[in-house]
Every structure is written in C-alpha cells, then in structure tokens.
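What follows is one chain in structure tokens, specifically the form predicted on its own.
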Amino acid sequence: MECVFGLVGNGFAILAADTSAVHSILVHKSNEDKIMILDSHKLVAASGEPGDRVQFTEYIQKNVALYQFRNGIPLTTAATANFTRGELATALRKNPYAVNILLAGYDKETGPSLYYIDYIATLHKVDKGAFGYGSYFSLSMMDRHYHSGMSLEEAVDLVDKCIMEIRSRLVVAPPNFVIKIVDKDGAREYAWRQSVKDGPVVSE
C-alpha cells in the first residue's frame, strides 16, 4: 500500500513517501526511506517492487554521478528525467522495472521542477503528482488545496493534510512518512511523520 506524492512550491519542490517495507500481509520494517538524494539538488521518490526500486534508483544515482565526474558539470533536472525515462524505455523491451518515480530538482536557471515517470516510461513535467494507493486521496487533496507559488509552510501543511487523509481513509494505511525538500540550498530531509516506531530486537 505504497504512497508517494510531491508538489512544486515557490522556489522549492517537496516529496513525501511512506516508509513501510511490506510483503504480502507482513510488515518487515516501518522506517524504509523511499526518497533518494540523487545529487546536491535532486531527489527521486520511487514506488514499486522493492528490488526494482532499490536497484533502479541506485543505478540512476550512480550514472548521474558518473556524468558529473566525466564532464565536470551536473545534469539538469530535465536531463536527468529524460535519462531516467530512456533507461526505463530500454528496459521495457528487455527486462522491465516495476518502478514509478517522482523526480524533483532545483536548477539555477529554471528553478524547482517535478517530473512524473511511470513504469512504462511515461514522462511528464507536473506541478503535483502521486503514485500508489495513497494517490487516490493525496491527488484529490492537492486538487482542492494546491495553488501555484505556495510557501514552504503552506506546502508542508498540505502534505500533512494528505498524510492524515491517507491514514484515516485507506484501510491498510502506512503509519510513517518521510518528507524531503529541494531548493536553492540543496536537497535534504525535512521531517518524519511517525505514528509507529520499530522496537528493539528482544533476545531470549
């Protein structure tokens, strides 16, 4: 029951994702960070099969770093999104990745941006987006409350509204969420919204 969503505000982009690692009816952990920091000014939030999600996002992260190492300049957010889309499209004809991605970044020339990339290599630049069962609620909340030029406080408040809606409406809602932002100062973790914490392992 994964929930990944994000939006673009005034000078920043914000991403939120649940932190549950589940298989079938079992919850393995509740602090799995599904938002990767690609580089200093890019974030990628991914949902999908756990193996595909981890392997593909790490593959993109290392290739973005390799490009910067070889050329001395980082890829723009748009270039990174198109590279990611191309790799998904190539894999689609060979060994598809079951992974959906929200890519957020900040560029000096163009400011913040958010890209929606799904498992069949559809790419769209969006102001707000979501994946997973939580998207049914978070998209409707963002349609109602989102407006261009939101301040950070307004955006975080909207993210919290989405989280509360998911927790109250989804029958098997994930308890914990992580929130990260990217702006002119870089990509960083903003906050966790936790209602369940992993307890210590009890030895016999």
Contents of the next structure:
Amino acid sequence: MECVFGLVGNGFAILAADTSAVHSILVHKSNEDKIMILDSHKLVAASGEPGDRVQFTEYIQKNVALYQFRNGIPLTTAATANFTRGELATALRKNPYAVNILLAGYDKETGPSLYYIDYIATLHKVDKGAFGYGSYFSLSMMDRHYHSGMSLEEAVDLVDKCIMEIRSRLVVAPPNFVIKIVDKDGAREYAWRQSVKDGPVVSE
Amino acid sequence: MSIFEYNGSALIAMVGKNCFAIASDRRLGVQLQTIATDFQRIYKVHDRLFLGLSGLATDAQTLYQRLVFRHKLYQLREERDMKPETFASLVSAILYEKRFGPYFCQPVIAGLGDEDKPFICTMDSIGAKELAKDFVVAGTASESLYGACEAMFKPDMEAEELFETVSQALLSSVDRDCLSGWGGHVYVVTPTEVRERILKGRMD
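Switch from the form predicted on its own to the form predicted in complex with its partner chain and give that structure.
Below, the chain from earlier opens the complete complex, with every other chain and molecule after it.
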C-alpha cells in the first residue's frame, strides 16, 4: 500500500513517496509527508509502521545533526547509510523497527547516491530502488526507462510514469505523491502529484 | 519460506595447484523480487584470505563487520595476518556464541596457508566446520553446486583451468535456481596475484 521509490540522475537523486496515512480500511489523511529532509544534502524516504517510521527517522536525523555539531563537518551519505543500518541491525534481535528506508544524498566529492536499507538492515547502494506493493510496478518501469546520467526532466518524467502505473494498476493505489530531490544546491521538495485534495499541508 | 532463502545466494570455493578460486553469484533479492544484480558476497580479509557469506544478507553484513574488526585487532596485536585455519576457528567460535539465536549465514572460507598450501572450508550457521580437500559450496543453489563441482572437479588444476571449472560449475548451478544468479563474481588467488573476474550468465 505504501509506495516509495527513487533513482539517481545526473548530479542529483530523486525520491517519491505516497502521502496516505492509512489505518486498516480508513485513510486518516492523504497529505502525510514520508520523505524527511535529514540535513542540507540528504533525504530519507521511509515506509512501514507509522510510529516506527517517524520515531526512527527523527532519531537518525537528530544523531546526524549531533555529529555535525560535535565534529564541525556533516556526515557523508555513505556514513549516514551505514549508521542507519547499524541502528536497525542492533535493534533487529531486540526490538526491531519495521521501517524500510531509501536514503538519497549528495556529497561534493562523490556526487549523488541512493541507498536501499530494508527493515532487517540489509544495506545496498543502488541506482534505483523501491519498496512496497508499488515497487512491482515502479521497479519494472525504471528497469525499462532508466539510464545512468538522466537529466532532471527525464527523471521527473520517469517518476510520473511510475506514479501513473501505480495509480492504474495497484488496487489500493494511493491518490497522492510527493517528490523531493537532492543535488549540489541541497535537499528540497520538488512537487506534489495530487488527484485527491486534502486540507492544507501543515509544515512543522 | 526458510530464512536462509530470503535473499538467495550461491557460493563455491575450489582448490587448485598452489591456488584456489572462490566464486559467488551477484543477485540480491527479497524473496521473489530482485533488488540488485551487483551484490558482493565475497570479502577480502587479507591478500591471501577470502570470506564468502551466503544466507541472510543483513546477517552476512553484520558478521563481516564483526570479523573484519576481530582480524584488524589481531593484526595490531600480532603484527601479522591471520592464517586461514585460525580465521576459520574464529568464525566458528563467533557463530557458536549465538547458538540459541544464530546468524542465518553459511560462510565459505578460502585462503593460502603456510607454504602456499590452499585451504578451504565451510560451516553451518552455528559454526560446525567442514574441511574439504577439493571444493566447498553454500547457498540456495548448494545441491546443484555439489553435483556440478563433483562432475567437473579435477585435482591439481592450474589457475586458468580452475577459473574455467569454477565458472562453469557456478553458472550451470545457478541457472537451475531461481533465487541466485544474475552473473558471477570469481576470484582466483595464486601466491603472486589475485585475479577478480565478473561473469555474465543468464540474466534472469
């Protein structure tokens, strides 16, 4: 039900996530932002148990900020991914977090990168990744149309193709999506794709 | 489905004349879905010792990090690299520590010991060592791998012939297993060099 996917383009990484907060058969809200801006140049798209999703991503966000305060420089995307995996792995045999994560970041030295981290702490650096039932459609769409070094227009077009596919083929397709990108100028929201308008988006 | 078959894997190690080969497949999956086709299953511990980890990918990553840590400590204290036999005992001990909550991995260890004598061994998920003079296999395709290796193995093969044998055994076995494949990764290690080669097999 929760659809999260992303890909790496030419000097940027893009993440898309659905925005439905669902409890059994009830849709609480359809403008829930599941892509957190971790720091100036990192994005985390998370899917899974709602409580764990918010608590775990905020925990990672605060620890990333703490590292920057203590050491004066920000963590690289790779280091953040490994830290996140470590936290998930440590909790796995005690009190597991049921959260799947796509971590996108931009580093000056290495450029854009995307990390796939599933709920049992499997970490892999990928060019394209997806979680949830939507992944059956978005991964195939990306396998067909993705090539390395896509421009922003091409990438957004591909993201839109994936969203169209999910909307038309998934029985409990979420109506709305949010798209965020991260490049040398930082992490920011790019667009919303809404087919059902909810109340105004509450920003924190 | 068994937890050992969650991610899918295939590993071989084979002994030649003063050399050994260790090979793996490249698929990372989540049950029926393929996530990546460039997953590394074989790690270099030092120039003459390689470790392959099959089974659950998250435990393979955790176990690898723990073993590298222990080996680096050993290097600092002893000012030398670990012998393969010693390393195998270390892996066995670390696995048995978790006897009643194990790592879901089956390691394959291959190295050059004293006088450049090749050493290979495998063990189960709780550290029961199995030394072999010819070949060891692990992973979801292990049954096919046993058959293929038994048929193709000859004692005292040189590096080039060993590479061909290991590659053919690996590719033909993973083609019969839906959870492993998408190419191969072969390391052929002689006393003077390490040759790493990527195989292209059936990409399905």
